[in-house]
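Next up: a single chain in structure tokens, the form predicted on its own.
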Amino acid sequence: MNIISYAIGLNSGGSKEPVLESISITANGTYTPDAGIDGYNSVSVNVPQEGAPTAEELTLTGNCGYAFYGGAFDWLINKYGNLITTNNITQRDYMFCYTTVSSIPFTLNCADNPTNSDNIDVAMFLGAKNLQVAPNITGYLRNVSSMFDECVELHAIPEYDINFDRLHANKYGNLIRIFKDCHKLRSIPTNFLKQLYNLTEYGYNSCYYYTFDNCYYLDEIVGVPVSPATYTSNCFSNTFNNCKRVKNIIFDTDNGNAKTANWKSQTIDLSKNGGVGHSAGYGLNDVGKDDGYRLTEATQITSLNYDTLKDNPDSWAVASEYSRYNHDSAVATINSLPDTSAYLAANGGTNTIKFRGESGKLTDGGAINTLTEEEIAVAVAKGWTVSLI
């Protein structure tokens, strides 16, 4: 650290000597003196610094594969991170694992390598548990699962601008545990979901295994991409699982019209923790500690307060008969479920979706044990089985 010293003034017995005062320089820069300091003029400190990497060392290109696995170079990203420059990454799988940085400054340019694994993307960010703002991503994305797995603080996710044509060519491509524990994420851009509806054309058979699961802030889930592979076996374990304030779960509609599925055997479950309010403990560890995204017990909803909080974008209820998931969401997920029905007619077989029926009892939208014999029988059109539990 250097140190420069200046003459502020007069001392305190009025003579003509002047007082010195330390300034420390951390870093390169101007310093100026303090207003009304005579016969200094600014200092302009620009001394090398040793050991620090060159531009063409600070630009990434190529197999970035396991680059930061680890968090064995989260030096790097803090210290110069925002010096980083990447250029057609052609491998990327494994490459923040495990860090532990709150953010990437830096965009990730990702090449169109066609001919290269099915995982090239796959568990980009799996366990950056302290990663709070995903990075900027341009260019094409193969294999999407695990994306942002265990990315507990994750609460943001930018309106990517990435090509998914890669996609439907990967026999892995899926949306497997693509968002499973990320605890505190608040939305995920709808255009983003609606992106990755050509998942893959192999029909692999966990296609959507944990994809929201443990998403405890999570508002609403627009666009669940409908894939058009045949599915004959259930691709929806724990899909939906602990999203507690989820108040909209909506499929991709072709303007607000159903798509057609070749799906059978498929059971969708929100029946055990998904949509039906908050329960203690999960993920309300750090209420008192409000940065702008976490939830705080001043808006939790209790028989006391329903009518102030109903319509705060913040509230969340641990009694499932406040639950921001109600009848009315119901319907509107009703209403935007796939049409299996050609298939099923063709090959046999059915698909069922479950409710918490008790849900939302006590909220305006109703209980979805309300649900009338018109609004199932949208779900029943369509070859869903509607079951109340």
Contents of the next structure:
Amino acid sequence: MNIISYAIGLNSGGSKEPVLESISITANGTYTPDAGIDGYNSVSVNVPQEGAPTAEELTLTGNCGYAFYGGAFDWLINKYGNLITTNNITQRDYMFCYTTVSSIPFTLNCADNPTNSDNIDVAMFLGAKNLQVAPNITGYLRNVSSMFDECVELHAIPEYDINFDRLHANKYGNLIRIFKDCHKLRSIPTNFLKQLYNLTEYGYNSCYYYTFDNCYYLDEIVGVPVSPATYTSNCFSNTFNNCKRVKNIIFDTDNGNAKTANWKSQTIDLSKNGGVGHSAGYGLNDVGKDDGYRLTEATQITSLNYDTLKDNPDSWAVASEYSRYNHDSAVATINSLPDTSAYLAANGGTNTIKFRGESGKLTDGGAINTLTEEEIAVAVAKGWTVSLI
Amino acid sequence: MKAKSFSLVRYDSDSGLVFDWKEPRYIEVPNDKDNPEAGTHQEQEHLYAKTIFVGGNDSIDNYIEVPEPAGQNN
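Please show me the structure of the same protein in the form predicted in complex with the partner chain, now that we have looked at it in the form predicted on its own.
The next block holds the full complex; its first chain is the one shown before.
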């Protein structure tokens, strides 16, 4: 770095005010005030550092697919992230895949690109294992499957101001693994989740495959998109597994009325550690790593502290009888289930929803196996067979 | 919420047994999670439920009892 020292000339004697002028310096050199000028004030220096990227070079535009893939340019984000700007990025696939940065401090301005290749947004942040907060995105997204897959430290996603009209469903555009292994993610903006509906329009067989799998910290999932496609084999494999703190799973509705779906042979399995962290709380209990967004032992619900912690937003449980997902949660899920009865009446078949019966037994909401006949009948009327393990 | 009129029957499996679908069900599993072009393969899925509430279009005839797999529901 070149360091230039500029003496600001001032008359030291007498009462006459010095005559000063401003100067903008863009190159190294020696500067002498013009005749009649005593010196400079308001000195603006903009001398590029040797080897440093220019503002133009720090502007990302056009095809940025794989731009930071594998961490090769993590140093650039870490050193100049606050100076990076983006403009009309036309392709974003794998853009930050397997980076190791903890933040991406610039906004991604994504161009409208309705006719480009199918996979222009696939896996944007896949495996960004240290990323804590997703960057802001403006403009357009097209197909975002696996968008946050394996972002294990991600704990917040902004409310995106995006034009979702271009979200496009195809074999690349679906909900597969979009939040899988976001272990620390506390919430998914409801509007963002609802807008992902467009990704379910293509009848890809595995549309909801592992969508929320291993989202250990998620508080609730509200607005699960209801695909308008016809499905005759289960596209919900492992969708909600190991959401260990989830207390609500609600499908998108039309102002509270269940949406209609042409589905059969679907199995929505909420019995795999839904709302409760079996295996000694693996994934929930990061003792000694309290850095403001991790859960700690202090909020683990036990028989001794349930009344104290039951309304604590950071609470979690290992014992299934204290599962946050309980009878009341199951009722809410059942009430939001899509109505598949018309399709099944015409085509035969059934759908299944599966709960862990004893979950929540000692919570205020009660055990799921206390669902009443009337509560279960709501599911059955919509073509869903209720099952318990 | 409206509910249609139908009979709803609860079935509990016998000790050591669980319900499974009589007609096998399969899921399509991507061969490569990062590459949709790699296609899918089928894997059988199982219900393995101890209790089912059957009504509407469904029938107990659609289920069989099978031995409970070890550790399946832990």
